[in-house]
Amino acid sequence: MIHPIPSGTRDVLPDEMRELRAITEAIREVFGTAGYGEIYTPALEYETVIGRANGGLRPAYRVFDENGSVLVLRSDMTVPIARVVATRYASAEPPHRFCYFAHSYRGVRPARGQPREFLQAGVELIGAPAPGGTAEALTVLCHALDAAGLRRYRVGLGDATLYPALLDSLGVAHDKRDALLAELARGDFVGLEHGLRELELGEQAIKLLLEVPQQRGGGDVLHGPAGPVADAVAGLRAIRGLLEPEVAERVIFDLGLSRAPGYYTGAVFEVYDPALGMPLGGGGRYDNLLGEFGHSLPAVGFAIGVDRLHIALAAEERL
């Protein structure tokens, strides 16, 4: 007889999880020398804590407790964080610095294989104004990358606030936004244009609109118009100025560089490999959430999803 398992979730048989055990390892070492205390908070949390994360991922799995409330399965280790900071160390003197090794859950499309419950290694930093705590998540991502054995990996870098920031540039109202920012996350510039002309701009602004995220490479990306990819550009370098010349060299410049969830407020990042055809992890600045649990400090992060890192570094081997 075949007993099915939910879509989206998989056994995990004993080689495979000593592989990723040894990858998991590799990263805590690396997570512990930087300082970095590792944390664990329930799977389960209150609907009404989550969704003080203004534009975060809308939980996908609800449940009701013995009075009521409405209970739901984490979709990422930040949102928990964050609320551990403003009900634990409130007055604590930052920055404070956490990693974690848990997993997160979020709703999937079945025809598509996506997970539905995955294992993230991350860190967060709470307390440390860009560009220098930008530059420490990029150089412990870079690390604990190293750590595993991933050799071919580059990290996409840009900033989140750059494009809602040309749309205001240019008078677009706000409720217009959100369909051109989704196929700005999925790399669709022929959606975009459409979008874009949709709204009846001039041909200069749809021009603007369109060229500035397809810009990405090396330090020849950090420059542009007075403005907003100026303001943009300048940052990118601050965080570039700070960085290890091998974590450096790992950086590609990415103008169009735009992630969900919705509160990230800076910097941006994604780490690629030949081997996938998707971020094997990723982060950025969310400056404004810590406010939302009443004890603002700005903060950065990442995730590291554990299985693609897997998945990777097998195909690392065969070569």
Second form
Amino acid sequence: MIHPIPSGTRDVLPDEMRELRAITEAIREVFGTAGYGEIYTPALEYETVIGRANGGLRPAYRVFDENGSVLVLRSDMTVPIARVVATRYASAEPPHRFCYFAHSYRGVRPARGQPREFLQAGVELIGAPAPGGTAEALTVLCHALDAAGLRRYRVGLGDATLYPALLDSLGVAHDKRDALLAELARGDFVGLEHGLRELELGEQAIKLLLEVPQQRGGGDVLHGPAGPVADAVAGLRAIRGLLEPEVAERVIFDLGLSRAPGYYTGAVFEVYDPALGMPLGGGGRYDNLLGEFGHSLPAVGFAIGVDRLHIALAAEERL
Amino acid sequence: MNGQRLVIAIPRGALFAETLDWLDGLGVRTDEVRANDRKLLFSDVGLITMRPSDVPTYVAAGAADLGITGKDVLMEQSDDAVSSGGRDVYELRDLGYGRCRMVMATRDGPDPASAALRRLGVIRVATKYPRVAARYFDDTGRQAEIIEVKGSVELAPLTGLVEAIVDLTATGTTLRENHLVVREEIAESTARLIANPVAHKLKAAAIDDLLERARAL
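Next, report the structure of the form predicted together with its partner chain; the form predicted on its own has already been given.
Full assembly next; the chain just shown is listed first.
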């Protein structure tokens, strides 16, 4: 008899599980050594509680409990951990360092490396402001990927406030901004140009708004633009100054990097590997999220998609 | 990071000839592609040929770094409903050629679509672009039953299967020959240069170099 399972989910059998365990054990060692305590939170949360996170991903799965309350399957671990810190660590001295190995759920179109239930290995560093906290997160990220045995990866580093600041400085109205930011998030530079031309900004401004987000590469990217993006670029330069050489050489600066969810407030980063057509992990600063749970603290975190990392490692074996 | 080789997915069919001309302009050698109708993979020049609708699939998966396909294909395959903020492919350039319009057309004479909507509450629409069509009727607040067909869409309204079609037209000749008239214009489409998001970062130098040469054309 063949019994189906829901689209975007799958069974993991011993051969694969052994390999996944080897990856997560190597990463757990790194997280532990760096002082991150492992935690676990319920897969099911109250929609009203998780929904406090402004800019959080919309949950894909909802159910009712016996009292008629709406429960959701978490779409990431960052928001639940923000809830835990506000609830259980309100009087504790920050910074707090947590790590997790847990499944989250999203309503994506199922594909290889893109299941609806996925295992993430990640950390949240709460109470450590930029740039020090960000540099620590990037360092732990690279050490974790190194320990898993991934060799060819690079980390794209940008800032979520950069493009909004640029739009502000050129007088783009707030109600027009969201559509432009959505085009950038989709990587639709043709749509972005159309949107900008409709605003009648003048050729100089349009050129700047199109060129800045396509600047990506080594440290020279950080020398170019001054003016409205200076704050964000200075932030990136400060992070670079704190990185050890092995981590710094992995970094690609990317002035157009933009990441969902929408709660990021500063540096954002993504992990790329030539074996995989999509990022295999990422994260960033979310300095306002804890405040939405009533316990304002600056924070940064990242998550590695364990299945995607596994795919990339398998591809490297074939080289 | 120089000396990176790019793999470019190019569409056979209506955009094929102009795409090869565009590549010639960039200094990419296309003579072997032109000489070989059956061959699909030209690894020494980094070109792979395929149906236009397969181009985004190969690029999204990273099997090709860049690709060229019509905006119509991208519109049909963009998945705004289930996206979680991710993006499949970057759209880098409007290449300007292959211009055509996505239209809603019906038989000539009195508009059967608005009659169906008024009397029966639903328009039946045949199309090869079910997502574009569904989104368009949703956005304009009309109920439509979308019927996906693979072959000649023009046949569907002539046989009474549907009242309207949503299809791509360049000159309008096929529509006219089948006594169909354009009632509404949905979008304009041209050839687009798309990129894999990861390749866009990891092969930035090679991609920017290609874009620079394209700008000089």
